[in-house]
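Let's start with one chain on its own, the form predicted on its own, as structure tokens.
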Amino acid sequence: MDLTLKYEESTVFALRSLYSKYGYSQYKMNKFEEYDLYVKNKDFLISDSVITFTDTNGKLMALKPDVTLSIVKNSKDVKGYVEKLYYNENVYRVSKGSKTFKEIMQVGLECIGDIDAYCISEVISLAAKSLKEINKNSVLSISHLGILSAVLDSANVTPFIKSDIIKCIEEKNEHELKKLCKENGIDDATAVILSNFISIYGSPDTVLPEIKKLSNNSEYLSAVNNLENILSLIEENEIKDMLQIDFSVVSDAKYYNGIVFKGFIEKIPNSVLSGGQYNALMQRMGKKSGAIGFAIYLDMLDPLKTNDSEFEQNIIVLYDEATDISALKKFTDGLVAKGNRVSAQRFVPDKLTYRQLINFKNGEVEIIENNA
């Protein structure tokens, strides 16, 4: 990353460059949309808290908490056509970190239309590459809702119980899962399969052979084969090493179907990237097309800022009222031309960190402190 930019700016620049190389065009939207768009799809949002206001024409409007819904609303619905879009937009929502409303830069990518196996594998690869741009120590955890749905559908339980089972798998709570199965008459064989969704996770080469053995249900095997075929298209070794199958990665079935995934970075406990196929959302919004995409939550990256941007300035140059200003300017310009970030100051400002502290007085240069 370019250290002359702020951490967030540098991250966005790198991601935009990555997506452009693969033919994705930038999507721009207004700061607000009609509130109706969001209230109908609150479950799709990270937070259902939305900032609203009444427009001059009496319509209830909302500061955008999400970009995907706007992209879907305005997408083309033409057979054989695929839209490849990326965005970096400020969204207004409750931050996971502060629990208060914040203006947050969100970066994302959407592939909408007549998508096929190539489109799906490309988006997964770009999700993994996005994580690597942020931090090399990262993992992309992948699941397939069709696999889980095939087992749950065969259990003949109510939607409410299905939701509770999915929550147990998401939380890796095997004890509560077994209790639910027993209380609701789910047969032992199905209960064992569901428990395996908690205990089996790891690289695709390890997990896929194991989960194939769990059931001979045709819908189940079709979903497993779909996941295997998509992952086989990802051949870059540096990307394959980042992938792991983890069935605790789940998303709301009202909006998502097929492959879903989350991205994790070392030292950050929660996912910083989330995505998947959302054909169900397309259908809810009257579209016939398919879709897959992901979003990166830059507010989750705050813990990395002190590591990757340890010093706000490379160099602080101290001077006083007797300093030759022309000589000072020539000296600082020379440092900047060499790629440094330079702040000329009469005194060291409070809380301003630096790599090097230089005293420039009486035409002489004295290095007072060097942290490089």
Second form
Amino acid sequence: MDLTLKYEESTVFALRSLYSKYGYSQYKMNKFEEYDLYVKNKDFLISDSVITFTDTNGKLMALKPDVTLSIVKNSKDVKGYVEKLYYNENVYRVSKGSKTFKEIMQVGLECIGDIDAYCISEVISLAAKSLKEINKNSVLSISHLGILSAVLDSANVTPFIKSDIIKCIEEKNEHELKKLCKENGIDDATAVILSNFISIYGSPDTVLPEIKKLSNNSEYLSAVNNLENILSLIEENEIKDMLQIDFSVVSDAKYYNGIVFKGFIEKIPNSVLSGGQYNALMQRMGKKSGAIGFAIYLDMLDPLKTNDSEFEQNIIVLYDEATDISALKKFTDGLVAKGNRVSAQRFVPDKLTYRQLINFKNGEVEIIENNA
Amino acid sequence: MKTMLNVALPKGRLGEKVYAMFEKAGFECPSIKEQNRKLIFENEAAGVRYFWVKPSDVPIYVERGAADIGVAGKDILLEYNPDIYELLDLNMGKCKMAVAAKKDFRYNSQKTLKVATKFANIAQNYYTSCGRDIDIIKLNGSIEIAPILGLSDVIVDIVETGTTLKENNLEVIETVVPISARLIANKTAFKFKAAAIEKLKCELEAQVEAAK
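Having seen the form predicted on its own, the form predicted together with the partner chain:
Complete assembly follows, chain above in first position.
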């Protein structure tokens, strides 16, 4: 049977089946959430505009711009317990281009609770598998926020300069980074390490030995070892080949800590997948446990859509007022039963492409046009 | 198949100088020098495709992936804040973003400062960092005329030699940020064409160092 699923539908279908195989269950949420939740965590949201309205009881509500916050809010905080959830929801955000609100379909996965190295490596490999499911030419760039912050903390960098340095690393902007270090009296050794975070990237096997040599700081080494341990748990070759360590993946330290990652697919200009460990967000929301998750922005997959069939319709059947409707019905049903897509019309619609144009008038069938 | 690098060059004098650097770096494309109105030039053997675009549009082509890399002024990058990699300072097209005013201008702390500029974001960020309340008047050209006609108190604009300012009886009162041309790259393109982009970056870096 020809399941004419839309591109998003078939992608969601494949991802859902992947996540449920690993024991993740679907999280279904309401379209609305109290606005308060988002105000308290404004910086966590990608766009800071939220559609709000006053509910009948006077409460200020919002059309959800994000799913993670709601999942965290409702998560249980029990030692030894891990919740594994995935979602497929519409979120409402301002699009960068048009500066107007857009409905965006998002698929995501969260692993919340007493998470350990197994959970983290599982989520990373599921992120990689999700990308692979969408397109085989994809890369998962991974970083560890602890590595960068260990270097910056030991150099006593002020928070203001810190954010400028992080921005330089995010942009792979080595020239501005060097200038910034010079202007703010950051010692040469630290400046060299920071530069290396821009120039060193690539497969974990080549990057890890190089970055281990950069510093003896114990916090730094423990973060590097943590990253190495987690990545060593991912053994499937096809997934391993997709992984890249790249320090230009940074996320807001107010919410994220530890491992963060972004997924890229060839021909799609920006990252389509984004995620990481967000224990800091959990703490902000009064939870003791940890969490890791990711989201995939399905609206960005447009460039991958192809015109799978050259023609929108297989067959157009033309009829007029005089045509016997019941005979027409029988005729089109017959064509549909043979597996065709059929559109009965009184006129040929503008700009519609079709394989065959059939005239069905006075009970006679006449093929007018054949586009092979 | 050889990787093709799509390069967005800024139309104009800067773009021609930039092309000369790219050519020297081994990404030549002779057809670009033909006198015609074509906008796209390709050299498959060198693995490169150039196109001329309006300078302020270069970051848009790169951010949205129509170009893998491009060259844009820091002024445009600061104004639009695109989500891209900024790989190299080409140390050319040098000028500065500055605040200029009439020669007899004095700040009046009682009044909201009226600022005329093409670069609304840069001006806003600069004055926010100074803690000053301003009113932005967005203009698209001939900015220098605004203080003369009393439309604004000061202007925020690019200053190269300062001749235009002088001729209009204006002077620079503060420098906002130095400007030069930067090599930028699309984030996804960098993941999949890293080798070609790094090669080009290294070659250009050597040229920049040699010219210093």
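The term rigid core refers to the maximal set of C-alpha atoms that superpose within 1.5 Å between the two forms. Small disclaimer: the values here were computed from a predicted structure and weren't measured. Positions refer to the first chain, counted from 1.
S.K.: Taking the rigid core as the reference frame, tell me whether R16 has a CA displacement of 2 angstroms or more between the two forms.
M.R.: It does not, since the R16 C-alpha is displaced less than 2 Å between the two forms after the core fit.
S.K.: Would you say whether Q26 is displaced between the two forms, judging by a C-alpha shift of 2 Å or more on the superposed rigid core?
M.R.: After core superposition, the displacement of the Q26 C-alpha between the two forms stays below 2 Å, so no.
S.K.: Take the rigid core as the frame of reference and indicate whether the C-alpha of L63 shifts by 2 Å or more between the two forms.
M.R.: Shift of 2 Å or more: no.
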